[in-house]
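One chain follows as structure tokens, the form predicted on its own.
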Amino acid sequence: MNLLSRTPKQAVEQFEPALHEAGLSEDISIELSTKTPGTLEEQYRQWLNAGRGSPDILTMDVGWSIPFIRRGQLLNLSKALSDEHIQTLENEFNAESVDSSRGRNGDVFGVPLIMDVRGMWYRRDLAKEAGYDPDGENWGTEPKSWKEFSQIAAAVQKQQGTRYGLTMPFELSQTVTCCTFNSIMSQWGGAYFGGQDYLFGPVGDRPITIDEEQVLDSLRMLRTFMWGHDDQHSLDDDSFVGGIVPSDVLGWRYTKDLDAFLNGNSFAYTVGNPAFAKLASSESNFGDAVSEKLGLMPKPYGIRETDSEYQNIGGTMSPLAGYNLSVNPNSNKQDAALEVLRTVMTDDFLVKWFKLSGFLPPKPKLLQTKGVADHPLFGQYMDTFSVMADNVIPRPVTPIYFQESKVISQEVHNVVSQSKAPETGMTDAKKQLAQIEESYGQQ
């Protein structure tokens, strides 16, 4: 099986021993390789199309599984696992992570290994020096509005002399569709396809709502943050402070924007995970004072969920990322592969894996248990991660997701980069999405 290339070396080396400690039969051994996420999807497609029997276990991004399921290329776990294990998946694991490996009839094809939910990292020390009280004001659990956050970011930027108030990955790529814009649009109550009920289809028979006013407001906010109120398509509300996000982020993706935060040039950063926190603890960045310097708050909101037209959209929201484990239906070692998956589902393994890798366990209840909440570095952020785990928005994955993602990311990027007005860009996006949905037909 494969693990991600960014998995810490110690975690890769201890993956199999951790499984044996959690109860995996000693006569089962695991051959591991590490690959970059960008190469895995294409590699799996080639291998499975060719009918290869290895790898036996497939590490699937939550944004990849459904097309493989629709092509019949993953083992149906609802039939291969016991009812007890399926009930554990349904009742104890993050529901959206499980749904990302679900077939049209509701059957499950993957066991979550990594749940990646995200909050807003910020410089706690700089906020305090600027006169704020993050701990006393419960910044870790009580979401702020984007209006209030922009005022804080601008104030800290000005008083503490940081180059930027906020950085985010906004390079023209699928990252815009799946994550950066998906969450910001949802925080304003907007949706690509009419809410969570239509995330995974039916293709060709679902509303296309990317041109609705709440989506346009999220784009106007981004233009305000990036270009200021002189932009003719900024928000008509001066209490949102402009100019806190550098336009350079239109070419940044996960590295330069992260570096800007780690190097002390930005007050806040919109993406991150425990692996990032581990990086932040290095001597070259925050030193041994990382706990004092690094704060995490829930994602800000544009409108409250109670004011949203769509159920479970609006308020603080995190994009859902992460990885599930599926079984190759061509494998001649399916019994062993299924035992590995059953062991992965245990609390003992998931807590051990978190300690080794820094990846959040996909059972939300574990975030508040001993061994996770007591972690000397990550434990202090678990209350925030619990809030975000309750408020995730998956990407709209269907067999035509990659086609539609390309349209969405291009048109959103056109708008935020000032190449098109919000109304024009989203009208153009809607027309193209309608053509793709109609050409594919109902799935």
Given for the second form:
Amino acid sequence: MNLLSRTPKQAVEQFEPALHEAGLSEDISIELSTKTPGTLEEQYRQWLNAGRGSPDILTMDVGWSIPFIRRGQLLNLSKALSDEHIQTLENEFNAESVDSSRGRNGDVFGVPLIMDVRGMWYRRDLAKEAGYDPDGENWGTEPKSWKEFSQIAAAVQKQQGTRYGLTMPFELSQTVTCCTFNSIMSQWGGAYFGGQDYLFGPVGDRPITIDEEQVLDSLRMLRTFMWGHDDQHSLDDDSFVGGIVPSDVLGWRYTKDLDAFLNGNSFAYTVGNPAFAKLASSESNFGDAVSEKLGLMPKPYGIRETDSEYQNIGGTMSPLAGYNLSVNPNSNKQDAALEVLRTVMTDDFLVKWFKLSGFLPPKPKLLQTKGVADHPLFGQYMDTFSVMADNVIPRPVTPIYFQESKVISQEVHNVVSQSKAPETGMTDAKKQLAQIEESYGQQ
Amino acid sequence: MASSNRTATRQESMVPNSLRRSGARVNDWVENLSETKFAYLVLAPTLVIFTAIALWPILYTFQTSLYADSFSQFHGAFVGLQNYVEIVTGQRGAILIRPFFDLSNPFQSILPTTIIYTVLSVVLITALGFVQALVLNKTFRGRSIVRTAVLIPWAVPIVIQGMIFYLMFIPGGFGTQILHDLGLVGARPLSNSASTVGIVTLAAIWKRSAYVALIVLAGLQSIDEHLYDVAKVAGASRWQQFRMITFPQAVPTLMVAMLLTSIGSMRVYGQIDAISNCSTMPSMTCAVVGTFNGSLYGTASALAFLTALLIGSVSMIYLVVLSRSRAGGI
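Here we have the form predicted on its own; I need the corresponding form predicted in complex with the partner chain.
Everything in the complex follows now, all chains and molecules, and the chain you saw is the first one.
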């Protein structure tokens, strides 16, 4: 997916002027490439393997950088930027976004441009009509448990007659591994590879914990939500209300899932970012009433973080997405490229870019500044985004992530779609992950 | 005029006699060539260029396949044929996500799935394309409109076609409901390997049968009408005319169509990716792209070379059969 294909046209047009306004030298001009024949990642692989000198700057998804770094195909910014700038990256930017562009020795290879954290969008108007008080109960900043959330979703679904309580993209694809399941599993205190310390390796020398009880509980919850308590592998606890998620989501990609929420068929929707809010406010969806209709809460939790075995896992957790900017080491305009990166790091530019594009700035402190919080549409959600930014869970990217994510997506999908029992599916996943880790652990 | 003749004579006199004699010998040799040999001679430079262009990527792929996968550089250590051995013997099952060759679970294993899809699609596409060609070969009112209508699916871009079939077969989709009511697929057909193969085959038939129809139609229209006149005089029924004239005369064209369809089916990727994300239908090409995307260039190259070998072998079989049929052997 090309980042620019999802960016409002006006923001793309104003990217360069915004950089100049933030202090970029007028001598430096920027040409944004918006056309790629395949996915951007494939295109980068071809360009960088071939040693091409252009483009000078690459927008890298937080889930892509590490294999390129391992092959020496991105410029080492820890050596190219000043200590002052590296300190700014280390201290002021979202730590997980920066970590997604680190080499094995800790050097940084990317400057975050967008931090995409995701809360739970819900229909505030329907919740109020059903007798709840989202504002009075601080739904925007105090995470609910999944148990409580399921009860609310079921009650609204029943009283307001929405078709679904909650939708989420669960099609058999890598979205399951990176995002939908990664966050739900983490909210239950589970992890693929033994917690945050092992997200980015070392391959072949890290625990594989996908078959642990916390992970199984998250799967049991999903089966409860989709199939109800008649499912023999649902949660024992009847206070989790079943049947709030349609099993159809097992074949739904993002758009189908989003449509169900925007069309008013669902009470809540688990993915989305500020750019999505822009879509929701369009005339064909919630229009002028978007502020009253659209609520945002932190993702619910399965267990509290204090009850979790792993550090920084458990409680509310958001999957981390977003883009970092890296420099092509073959570029013959490296000085200009680095100047662009230094300008991107300024607060002025990041706030301006947020206002233009709707993508969250990767400096968490900016979420509470006046320039961002005053935004007429997004401002009211910034407290929630701050909570989510403090509780992100990146995907476990290593050079073999592509293979491992396919295994995880497949087995998780097998379990949730009732093809396998949770224990069987996760034991199978563990065996396959162990084989992959063993095969490539020596490199 | 006189001046130019003198110049020419002076230039000729500057060419050594030995060179002039060898030039004359080449001229004589060319003059004595048969027409066929002369044609080959004229085509030779083009053939050399085309061969080089076609062979270079294949040889480079083969070279890459002889090196181990590496995450820190493009080529790892030289390992000879080890990548091939490990793929074929199933030792790369975890890396390929699916077994390469496992007959106990054919729809979830790479080579059997590719072969099943190829056979199914070739048979059905050729049969339907042949029927379409027979219909289009008849003169009837609105034939040009029907021809255009038949060609529309062929013109639809693969990604669009993939999305159409994806939306038809997601849970609750139009196609899912019909086939589920008939008991042919489950509620989530794209989550099941066997039904995904069926759906991708259906998509292939929808798109590519028109192309086959066009090829076969060209063959049918080249059949000598006198053969039918003679058959009619001899009292042959329509079925006998079809059996004794139309079908045998169409066989070479059908073989060409089957060859092209087979090649297309063995290297199909876009349709599978768009419909099933390459998740439930593990074809050879999905395995190539999957390993390539995982930066496993040695494994990806070995798989790509195996795919090229498979396509080359099948093509050779077709070409041998085709040449025999043209020689009257079958």
